[in-house]
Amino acid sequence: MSESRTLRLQRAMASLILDGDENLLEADPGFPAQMQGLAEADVQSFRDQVPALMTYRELARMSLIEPLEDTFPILRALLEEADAWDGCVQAFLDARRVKSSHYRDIAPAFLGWLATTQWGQDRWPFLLELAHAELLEVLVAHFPDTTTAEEIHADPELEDRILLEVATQVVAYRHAVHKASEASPIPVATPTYLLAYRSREGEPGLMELTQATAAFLVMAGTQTLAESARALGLTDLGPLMHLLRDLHRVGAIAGFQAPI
């Protein structure tokens, strides 16, 4: 069955917005419609609306690119210094990875595209981690609230399990991407473990962890604190219990729960 005219019109409009060669579009705005096999009347309609279509293209592209600029300022600084930001964004648009109608889904789609294509990672091996760290802060800040589980308490006991807040994430990187900045966007290559969380006041926070502490926080979500400590060879639990209380106080941990 041949494709409908509506679908071909939609694809022509997508090409008008997303294709990178603006000079070609200015020379012949009917080219996208022609490439989709539309009737000459439709092609001519594109040609007759040059100012309106080019204005629409500019506004629509801006709505796709601005979320990337807002979410990934350090990545943008890195790539602009190498004159590669525009090329990266255009490669992403060429891939047609944005399927959602919500602006909030554009930045995650970009991160997914970086992960699957490995764009730029032969030159910048930390690029995906840097983008992930920048998006992580946004996602943690805006993660939806959920109802706290029942039968949890604030003071940890050795036979408890940890219940992290829903926005809290334990992450591991090969580079210290959390120390990168727009002025200095290239991170040091060193194993890095972080706790990303949202404070009780709603502000995103980031805490550096040791490898053992990061593993403990993950493991103790399914095993008791005592079992997790034994598995990791942790013997001095005093500082660790103090850390758990602090993490509960700031809002990273929802509470502690005895096995049911």
The other form holds:
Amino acid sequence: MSESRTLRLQRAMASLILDGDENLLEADPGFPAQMQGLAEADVQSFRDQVPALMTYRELARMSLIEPLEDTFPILRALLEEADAWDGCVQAFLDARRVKSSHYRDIAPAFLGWLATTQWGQDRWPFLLELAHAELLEVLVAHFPDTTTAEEIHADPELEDRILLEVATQVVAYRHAVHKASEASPIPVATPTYLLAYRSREGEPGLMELTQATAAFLVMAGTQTLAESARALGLTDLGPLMHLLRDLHRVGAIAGFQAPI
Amino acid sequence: MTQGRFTGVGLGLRRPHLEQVAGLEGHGVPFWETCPENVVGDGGRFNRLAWSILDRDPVLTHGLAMSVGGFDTWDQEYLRGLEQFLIRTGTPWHSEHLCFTTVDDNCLHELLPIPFTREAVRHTIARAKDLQARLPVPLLLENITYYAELGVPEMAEADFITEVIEGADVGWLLDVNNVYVNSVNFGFDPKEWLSRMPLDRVKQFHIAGHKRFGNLTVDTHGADVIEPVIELMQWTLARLGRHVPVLLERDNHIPDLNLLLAERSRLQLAYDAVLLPSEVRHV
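Show the form predicted in complex with its partner chain, please, because up to now only the form predicted alone has appeared in this conversation.
Up next: the whole complex, starting with the chain shown before.
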């Protein structure tokens, strides 16, 4: 049984929307239908409706590209300066990586594509970190809420472990990507540690950490505060306990858990 | 919750208005329509605000995700979240678009026209029936605007919609703005078109604004509703002779809530003028 005509027409529409070579489309608007092996009458129907079909191309591409422009303004500024933004976006569309029907998943799909293909990273070694940092606050702001079933308390004790809020992320970069801006999109190469969290009011926040504090926050999720501090050579625990109380107060830490 | 609660003109719940609406109990909006994709799997401040409204006020749900005319398998995780969402909101039905949005597991994020062919009718009926079997509430399908026919049509759009809706035995979300926009782009009489349609299947209306770009009128949801579209809604309501909830859609150039509430009131007056005796008309 031959493949469904309906499916081949839908594939031709997808190709018309996503494929990059507009010159090819201009030369023969029936090309996407021809490539699907459709009958000449269907190919001709593509040729006969060029303005309307190009409207679909424009509308759908706008839906796919706008979330990237909104989420990655600094990356866009960097690549536009090098006349490479459109090429980057087209390479992403060519890879057919938008699988989810949620708009909010388009930007993470782009980040995943950057990570797996390493697109542009020979020229801009910080590119993936920059994109990650731009997406980070969005992900933290929208991370699904959960209720903490475990028994936790607000004031840390040395034998406790830390329970971060589900949205909280401790991240390490090789570049100070959080200081990049649209006006100055190239970050300084320096080890950078950040805490991304959602406040009790639901607003995203970003805090710079030292390497030791970042390591402590991660380690103290599985070991006690005392063990973690000892392992990292942190001897002055007063400021550290003060920081932990602050992080609980702002909403980055859900609470502290005594050993079972 | 009974279906009778849903009459008059409601509004689409949009993020810029969440904070204000959450703090307004006497807003006068009889119901809200919300898109599950904007709520399910999301978290944070806007999500909490949205739920505070959805748990308080009557809600209808309207999805963008299902690609009813497509060929890809259903997203099971999405369906699980959707089922819980529909139950929690208490919506009497769930609507989706009569279109396709995904091809070979790639989402195009645009409502694309299904070819008007016999094969597509059979395929879409089977898909709609299968989707209906997976939902805890009745499914409605919405007629879309289309700007081009996909391939050589074997039937008119009206026949395509009728055959799918009747074949799948689902309700119809009649978007009168989409009918109007299609009538402008393809040069037909919208009332004559509606006269051919199975109006007994209509459970809900959508109404919205549109914009002309060159030779094409596009369903933008970004402008006030024009009088001919309001008149088309009234004409159809009069033919139906029964209360059907009307939902004002506004997704672009979203105005302040007060302006949108005023636009809703204008439409409510038009609605009441058809369906209510003069002594009980209200806004």
